[in-house]
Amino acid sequence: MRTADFVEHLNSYPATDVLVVGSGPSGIAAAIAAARAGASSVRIIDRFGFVGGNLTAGLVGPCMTSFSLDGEIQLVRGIFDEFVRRMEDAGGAIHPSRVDSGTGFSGFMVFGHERVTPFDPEAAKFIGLQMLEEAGVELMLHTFVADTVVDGRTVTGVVVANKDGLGHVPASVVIDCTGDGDVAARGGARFAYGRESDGLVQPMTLFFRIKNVDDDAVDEYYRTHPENRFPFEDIVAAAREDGSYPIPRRGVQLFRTPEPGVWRINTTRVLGMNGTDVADLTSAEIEARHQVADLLEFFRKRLPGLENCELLDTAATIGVRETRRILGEYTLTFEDLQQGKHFDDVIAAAGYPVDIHSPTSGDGPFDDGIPPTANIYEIPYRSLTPQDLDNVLVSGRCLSATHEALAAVRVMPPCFAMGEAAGVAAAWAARDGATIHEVDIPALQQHLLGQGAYLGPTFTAPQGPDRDDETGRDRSTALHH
């Protein structure tokens, strides 16, 4: 790549104790948790004009399970549960305790899809904003983080670009919730990329929503075609065989939303692209939008219940499943998830299985040959702490994990849980003038428990509101639509 010399005096913004970069699931939770934990100032930066990341801009949904793999114990609680219940109170979500697998709300999937969370992205935008404001978090929207300012092992601030021009935002502690590990990587942190065998990453997907769907007809087709592992798999196979439509997946992954006749579509697939490369991102956006047009035609001509569907909207940005994984003090492995390994520094528990979408084909999720994870597995604090930096935490899909382990913990509920832990740790590090490696882990765990988190059977979780017991199950009746 050609380079050019460029010298500019940066606008200087006020310093902040805790700076959160990215307002997706991890970022929302991190900023709220940091403010509630006593940080004197918390600022969150996002490139869009609203918060939510993949929850909103990416149209990704539903939130995959926040429960154990068998659907019996709610594992991700705390800020995530508060967020969902507030959306539900506003009519914009269905609590996961009320959602069964094998229904339209779970995309008719069974494995790994017990207790998902259907929600409306507009509700997520407002409730996320409201919770950040109530916590006293300063928002800095329409702002892109382009670089870091580094002094040895310390990121002293970030360089941003927005309508003010180029600017410098100083910070005591930074939480990288970019998904791509942008802040940590530009600060000198080493990282892994792709699977070990060939360096390839999971494909990208542009979510979109359709309206005017006959909900009952879709349900009836699923009920009368139990041989389909994925929705409409038989119709897709026929279209592929006769060459009439180049469907990029072996089925149509669609999810019913709380609004009648509106479904999310997770079926576009762009292979071989690097989500940290602007040329690849541009190409992926273009290719995916062409796929949307082809899929809409296919839906109307071939799929029962979708004959009259119309495009409601497409995501503002293509969804990226995997890029950099920052090398932390501990790298979470598939074996850890499979064995349900206990960590002394556990800060989150999850139960979503390894969901690898093949980097080279239309297969996935849950490719054959991948053994299931334990019913409950743990995420350690050390997977959020970069080896090479002293004041940066990573949270979300850029944590320290193998390609296989990432495929399980990259979904939104675990990202909320990681963010909540990272926010508290960052607030305490800033308060004490300590590094993120020196945080008192037992105290952090007790604080999280006090906020309603669940850290596995090793800890006793407080009984939360509207729950019958420590399983976290809601008293409401599950939905069987």
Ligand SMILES: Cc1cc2nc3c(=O)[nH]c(=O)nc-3n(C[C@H](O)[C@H](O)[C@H](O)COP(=O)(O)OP(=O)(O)OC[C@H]3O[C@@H](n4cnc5c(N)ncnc54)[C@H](O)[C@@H]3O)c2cc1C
Contents of the next structure:
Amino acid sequence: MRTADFVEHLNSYPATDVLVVGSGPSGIAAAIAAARAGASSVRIIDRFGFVGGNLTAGLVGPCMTSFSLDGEIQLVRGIFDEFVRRMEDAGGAIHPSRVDSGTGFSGFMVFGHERVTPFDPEAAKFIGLQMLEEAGVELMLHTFVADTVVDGRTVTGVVVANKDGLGHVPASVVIDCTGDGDVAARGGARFAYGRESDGLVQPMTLFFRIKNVDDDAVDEYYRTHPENRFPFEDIVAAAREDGSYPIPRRGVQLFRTPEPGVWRINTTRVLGMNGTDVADLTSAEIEARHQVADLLEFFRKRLPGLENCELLDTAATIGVRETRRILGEYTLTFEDLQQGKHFDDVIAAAGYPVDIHSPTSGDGPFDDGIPPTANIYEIPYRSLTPQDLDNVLVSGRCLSATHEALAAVRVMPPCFAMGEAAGVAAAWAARDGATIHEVDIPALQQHLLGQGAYLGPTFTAPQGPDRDDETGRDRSTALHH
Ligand SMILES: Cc1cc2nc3c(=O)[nH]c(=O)nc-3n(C[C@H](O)[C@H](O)[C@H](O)COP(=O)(O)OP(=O)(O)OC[C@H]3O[C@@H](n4cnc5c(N)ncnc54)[C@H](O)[C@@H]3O)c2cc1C
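Okay, that was the form predicted alone. Show me the form predicted in complex with this ligand next.
To see the whole picture, the full complex is given below, headed by that same chain.
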């Protein structure tokens, strides 16, 4: 935390109305929404040289469901749906209305895996960039936000480190989309960390992709071995038992991509590390890369369809599932999701269930005995508003939620939906010189509905469902009338 006198000798960048820190799913949506809502200037900062966060740098995919748990209603629409359709038009995605659970695209999972979105990370990089440019957002890449400048409960800017040296970026309203809540935490916002019982967080995973996979052979193995809850679980169990390969998970979590023969692998696992500690991050990257080498050998020697696979790429960063959860005016709980609780200040709806990868073993997801969430649940605006700050919104993985609730809403489609709402709220707060606690919620909800959002059964969407010709499922969005 820094005060105004600290920044006097730093490079000074132009002040911005709305500053979005982090360009992952949440940050992309937040910046586009803020610019479209009329903010006079919007700047987005990211430490990488491209946008996307886990969509791109993390090689994470597919986007988990944007539909209700039963796969019937598309809940996350708006900017997310526009992004997916543009990737699809460029040949880089398959719209979720056409993706069934129990297939390679859904990692052969059934529960919670209806209507996922397979996509190409390069399409995400370019379409994300294009949409930001078209909205008039100013990009500041290769820039790490190292500290927060505060005046009481107000964040007046951030301290950045980049090739220019150390700099100061002043802002009227900030949306913290760093996943880790870096800006809010350094600005003095209280936060929670880890599960209540022992303070542990979910494990980290370095994603990688393989090519030259025999897609049909993998499908055939899944079809003829229905006893496997996770793909190749029987073969993994044998290797773990005889000690030939130290596979860190119960099965191989692999996802087919739109490109034939190319699959994403979500199977490395590093336990007990803190994603806000650089020594832990370094150790985790090292350990995970050794796991990639071991897994590749195991795949080629033991897995049907993967005999000739080759490494296509590894993620630019290890994936961090959980760190700080900023304390907001409301903390979203598992019970809220289970009951499908209605919030007067609902700003997003989602249907992905609680997905906890065990902090202590190779188990999960869905191994913890946690009951299913409601078919549709809601996310309130107050889970994006830190109790301790007046002009900072938190959106995406660092929202105010319990360990269990975060494990559901952390997936990428709800992060887009939160970002879209946060962007509009930030633009309005900057315009009106108001705090983020004073935003007109009914007006925000009407605005989001007008942009094609679905806000749960209490609200009627402005248009009827747009049925997909092939599947008859709802793929509606106001943006594509
Ligand atoms: C291993 C793993 C597997 C997952 N599997 C899936 C899946 O299959 N499907 C799914 O939908 N979701 C999945 N998720 C969840 C999902 O990817 C994340 O929860 C989601 O991306 C969070 O979005 P976000 O926008 O909050 O943050 P992120 O996607 O993490 O983006 C944060 C951005 O902020 C930038 N940043 C962070 N700190 C700073 C800083 N101080 N200065 C400058 N830039 C900064 C980062 O570079 C990044 O670009 C997975 C996550 C992990 C880790």
